[in-house]
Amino acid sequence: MRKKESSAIEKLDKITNLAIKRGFFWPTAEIYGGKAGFYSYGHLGKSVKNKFESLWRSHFIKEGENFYEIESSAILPEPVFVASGHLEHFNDPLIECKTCHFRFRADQLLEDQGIKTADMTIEEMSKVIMDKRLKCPKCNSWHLSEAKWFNMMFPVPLGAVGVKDMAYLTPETAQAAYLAFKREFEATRKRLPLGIAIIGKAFRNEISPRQLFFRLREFTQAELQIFFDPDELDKAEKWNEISRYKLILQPQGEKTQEISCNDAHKKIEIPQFYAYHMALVQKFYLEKLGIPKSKFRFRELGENERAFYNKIHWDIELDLETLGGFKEVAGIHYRTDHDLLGHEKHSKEKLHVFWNNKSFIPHVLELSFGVDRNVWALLDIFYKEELKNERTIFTFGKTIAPIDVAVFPLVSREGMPKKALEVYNMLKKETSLSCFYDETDSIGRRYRRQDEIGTPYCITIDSQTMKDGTVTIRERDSMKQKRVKIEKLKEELMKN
């Protein structure tokens, strides 16, 4: 095994062990052995997830004056997926080992050997696997079946009989937005662009889930569907605000480059409406989440890689050491009128609108984020080991740390625990900060535990507190401390 691969696996194992131990996540139904593709969030992981979702809402939904969040059912009737094409096209290439009967994806088997599969047909995948005599990843046998298509949706029979009334767990939140479009358009005074956002569950029966949160069978998506007049694809109301902003792009067949929105529009022919939202997405990652520029890029997908209905498709990728490089965590997709047109055809419900003195079916720009993938990305990117200080640390930005501040009495005597609880309760009740109280073990061990989960500030009540009403604030990254009056504590913490 190469050194880089070994380092990635070692880091992945360390983060996973820490996450399970401290309460970020663990396998669902762990006491029964768990099941691949299902994970549960502990209190720390749920806090990070909630904060990601809150930042996403404030950044993207508040961006548009006609953007709204809705909620829909996770179970949708079969005709929805006939219209969307999921019943016909939502497939992965499956192979079965004839020796141990383990089932896995043909494309994954090839990609693990460094063979790109984006342009391959399923017949070509089978041929390459047979020609190279690739083996089963479980039992090492080369007696493999030919690849065949496997539909990844979970069927849900409705009612007592079930056969006549079939439904499916939704494999994406997007379809619910398209189903809601007509109602929302009328309820919001018939204006475009109209943004419909959904943060919700999606379900995919992955053949062989792996890579933790990158191949889940149940996961959370945060998606914004923007319905607009296609004649305005090359217009952006706030273009002047971002025209000089530099995007980090990897166009198809080229190296990664930094290029202004204006040049991306002129040289790469990215429409203004699309480029504007690329800038919005990049600012979310670099400014709101604090992702280093070197870890971020947009990658353009070619015609053979992207879904057939996507006319323009750029993935948002983050460089994740635990997974061997840049991995997709989100995407921007220009879906044209494919979705509404399909639903109009199959439902017989008119989905045309009248806007800008004409009747048409709106086009859709989709901003799609895998919430769980982004949570793992945050754990990967902000995990640090400091040999000099002999500590493990998550250097989360203050907007995403699961706990904002921890409060400790230096020792469990001389009235310090009582005073520490007073400070803890004051911060908990009078601020929006998430707080934690601890008085067990030495103060050094308590600091290390908070460093390990990424808490930005620790407040310690000591003997001097009992004399003059001051406490120490310890900052996580630098480990520097300063004394502050208790009555100034809220102001100091909120300022930081």
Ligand code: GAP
Given for the second form:
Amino acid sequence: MRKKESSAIEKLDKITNLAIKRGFFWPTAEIYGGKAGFYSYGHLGKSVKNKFESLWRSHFIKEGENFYEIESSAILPEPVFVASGHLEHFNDPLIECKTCHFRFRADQLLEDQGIKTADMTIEEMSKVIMDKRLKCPKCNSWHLSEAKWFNMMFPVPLGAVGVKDMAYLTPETAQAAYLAFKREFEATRKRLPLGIAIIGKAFRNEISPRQLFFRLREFTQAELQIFFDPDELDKAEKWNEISRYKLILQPQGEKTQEISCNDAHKKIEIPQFYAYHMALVQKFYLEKLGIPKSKFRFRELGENERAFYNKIHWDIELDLETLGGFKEVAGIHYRTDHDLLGHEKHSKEKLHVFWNNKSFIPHVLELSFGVDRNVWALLDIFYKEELKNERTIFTFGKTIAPIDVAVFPLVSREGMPKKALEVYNMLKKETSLSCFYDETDSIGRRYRRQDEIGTPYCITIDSQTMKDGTVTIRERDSMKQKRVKIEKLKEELMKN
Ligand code: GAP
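Now the other one: the form predicted together with the named molecule, given that the block above is the form predicted on its own.
Entire complex below, previous chain first.
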């Protein structure tokens, strides 16, 4: 194994072990051996996930004047997926080993050998697998079936009627937003663009779930569907604000480059409405989440790589050491009128709008984020080992850290635990900060434990506190401490 690969696996193991031990996440139903593709969040992971979602809400939903969040059922009736095309097209190429009956993805088998599959048909995949005499990844047998399509939706027969009343767990939150479009358009004064956001569960019966949060069978998506007039694809109201902002782009077949929105529009022909939202997404990653520029890029997907409903598709990829390089965490999809047109046709409900003096079906620009993949990306990017300080640390931004502040008595005597609990309860009740109290082990160990989960501040109650009512605040990254009066503590912590 190459050195880079083995250090990636080592880092992945270290983060996973830490995450399981400290309460970020673990395999669902672990005591029964777990099931591939399902993970549960512990208190720390759930806190990071909540914080990611609330940053996402404030950045993307507040951005639009006519943008709203809704909630819907995750089980949707079969006609929805006939109309959307998922029943016909939402497939992965499946191969079965005829010796051990292990089932796996044909494209993954090829990609694992360094063979690109983006432009291959399913027949071509089968042929290359036969020609190269590739083997079953489980039992090493050559005796493999031809690749055939496998639909990734989970069927849910409803009630006692069985297959006659079939529904599916939704494979994306987007469909529920399309179903809600007419109601929301009417309830919000019939204006475009209209943004409908859903943060909710999506389900995909992945053939080979792997890479932790990257191929789950149940996961959370944060998706924003922006319905707009297609004649305004080349307009963006706030274009002047971002026209000189530099996007980090990897166009099809080219190297990654930094290029202004203006040039992306003129030279790469990215429509203004699309480029504006690329800038918005990039700012979210660089400015709100604090992702280093060198670890971020947009990658353009070619015709054969794009989902069946997309006309323009750039993925957001982050460079993740644990997963061997740039990986997709989100996408910007120009879905045209594909979905509303399908739903209008199949439901017989008119989904045309009257706007800009004409009647038409709105087009959709979708900003689609996998929340769990982003949570993993944050763990990967902000994990550090500081040999000099003999500590492991998550250098999360303050808006993402699962615990904002930990409170400790220096020792368990001289009234310090009582005072520390008073401070802890004050912060917990009177601020929005997430707080943690700890009085076990030496103070050094307690600091290390908080560094390990990324807590930005630790407050210590010591003998001086008992004399003059001051406490120390220790900052995670610099490890510097300063003394502050208890009365000033809330103000001091909230200003950071
Ligand atoms: N509504 C469009 C849509 O669902 P997608 O590219 O299939 O598009 C969007 O998924 C995002 O959802 C991806 O960028 C990824 O972050 C996340 N995602 C997709 N499949 C996933 C899976 N099996 N496990 C975890 N996250 C997944």
